[in-house]
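To begin, one chain is listed below as structure tokens, in the form predicted alone.
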Amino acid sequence: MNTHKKLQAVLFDVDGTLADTEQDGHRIAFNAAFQQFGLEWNWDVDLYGELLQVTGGKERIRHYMENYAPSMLGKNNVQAWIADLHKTKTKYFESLMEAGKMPLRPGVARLIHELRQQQIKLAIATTTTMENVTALLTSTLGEESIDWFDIIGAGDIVSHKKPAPDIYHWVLDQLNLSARNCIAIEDSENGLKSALAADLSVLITVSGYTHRQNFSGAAAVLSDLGEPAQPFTHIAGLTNHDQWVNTDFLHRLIDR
């Protein structure tokens, strides 16, 4: 009996995975929004690295207030105020995208095109907002690229964000596929925990903020997806002397 698993879909995380958006995208946009709101907050590179342990932008603002500006939690309608601040931050982030300031990481565009040619479904599972996803995809892959993805799970579509598995369960339900025939591509420990809890195989491509995190349980840990002229660096897990990630490589990962 053939027990091989067939790769039917690839589920991509967004921030840090498709593009290294955190340090030079979201962080800059948060600081611009703080300035617009007359706040003397500044999230430097190291502080933002710590804040990334909290998934979700609104959640991150609240966490920061609890730890660094607790007196502000007494504001009237604090939840609505946080939502407004986050909405302003999203606008700044979108304008960074539109200015072409956020290139995709190595191998991302190549792999997406290859998966489409081989009729393997594409999906997104992220805690970032739909606006951010749209801005990134259209600025890097073109207006039509949104339609390349069969399902996009983004933002507050589920109540519990990563490391909870809810977003992956939701995307798998929408795809109507079993986790055993899919793989998630992530860059963070929270993302890995989320995907593993949904029974997915996981490929990690580390990003600037995540390279020191614990990735035990991942099928493979790489520097990035690699290009023929720019091979990835292998960190852990399966490789078989590959130098860039293609559909054959992903088939082997889920079949390991």
The other form holds:
Amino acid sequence: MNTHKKLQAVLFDVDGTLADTEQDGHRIAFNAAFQQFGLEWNWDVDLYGELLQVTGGKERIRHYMENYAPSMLGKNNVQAWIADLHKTKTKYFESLMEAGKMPLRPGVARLIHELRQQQIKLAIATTTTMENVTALLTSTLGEESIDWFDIIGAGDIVSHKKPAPDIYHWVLDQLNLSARNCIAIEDSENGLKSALAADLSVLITVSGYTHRQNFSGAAAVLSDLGEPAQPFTHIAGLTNHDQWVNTDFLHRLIDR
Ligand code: XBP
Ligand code: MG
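Starting from the form predicted alone above, please write out the structure of the form predicted in complex with ligand XBP.
Below, the chain from earlier opens the complete complex, with every other chain and molecule after it.
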């Protein structure tokens, strides 16, 4: 009997994995929304790194208020106010993406094209808002790229965000595939925990804010997906003499 696992789908995280969106994308958009709302809040690079422990923009704003502006929690309809503030933030983020200043990380476009050619399904499992996914994909790979993904699981589609496994369970369910035939590509400890709890193999490509996090349990930890002219740096886990991630490498990761 052939017990080899066949790779049937790759589930991509978005923020930090497809592009390094946090410091120069989301953070800027949050601060612009704060300014528009007349708030004197400013999330600098270090503070934002701490706040990233809380996934989800609305959840992050509430967490910030609990710790830095608790009196504002007494506002009328605070939940609706946060939702409004976050909507404004999303508009700013979309404009930043439309301005085209956020490149995909090394190897991302190459790997996506290769997987498509090999008829391996593509999916997205992210905490970020759907509009942000659309804006990033459109500005980097073109409008039609949204349709390259069989399933996009984003934002509030599940009630418990990463590190809970809900988003990965939801995407696997929609794909109608078993976790054993899929791999998740993530950049953060929260993302790793979420994917592992859904029984997935996980490849980590570390990002600006996450490179010091704990990635035990990952099948491999790399600097990025690498390109033939720009090899990745191996950090932990499975290695061979690979210099960039391709379909064959992903197959070996799930078949360890
Ligand atoms: C991303 C997030 C998101 C973004 C902001 O985590 O946690 O909240 O920071 O986007 P992951 P929103 O990469 O694990 O998906 O403001 O739309 O939530
Ligand atoms: Mg991420």
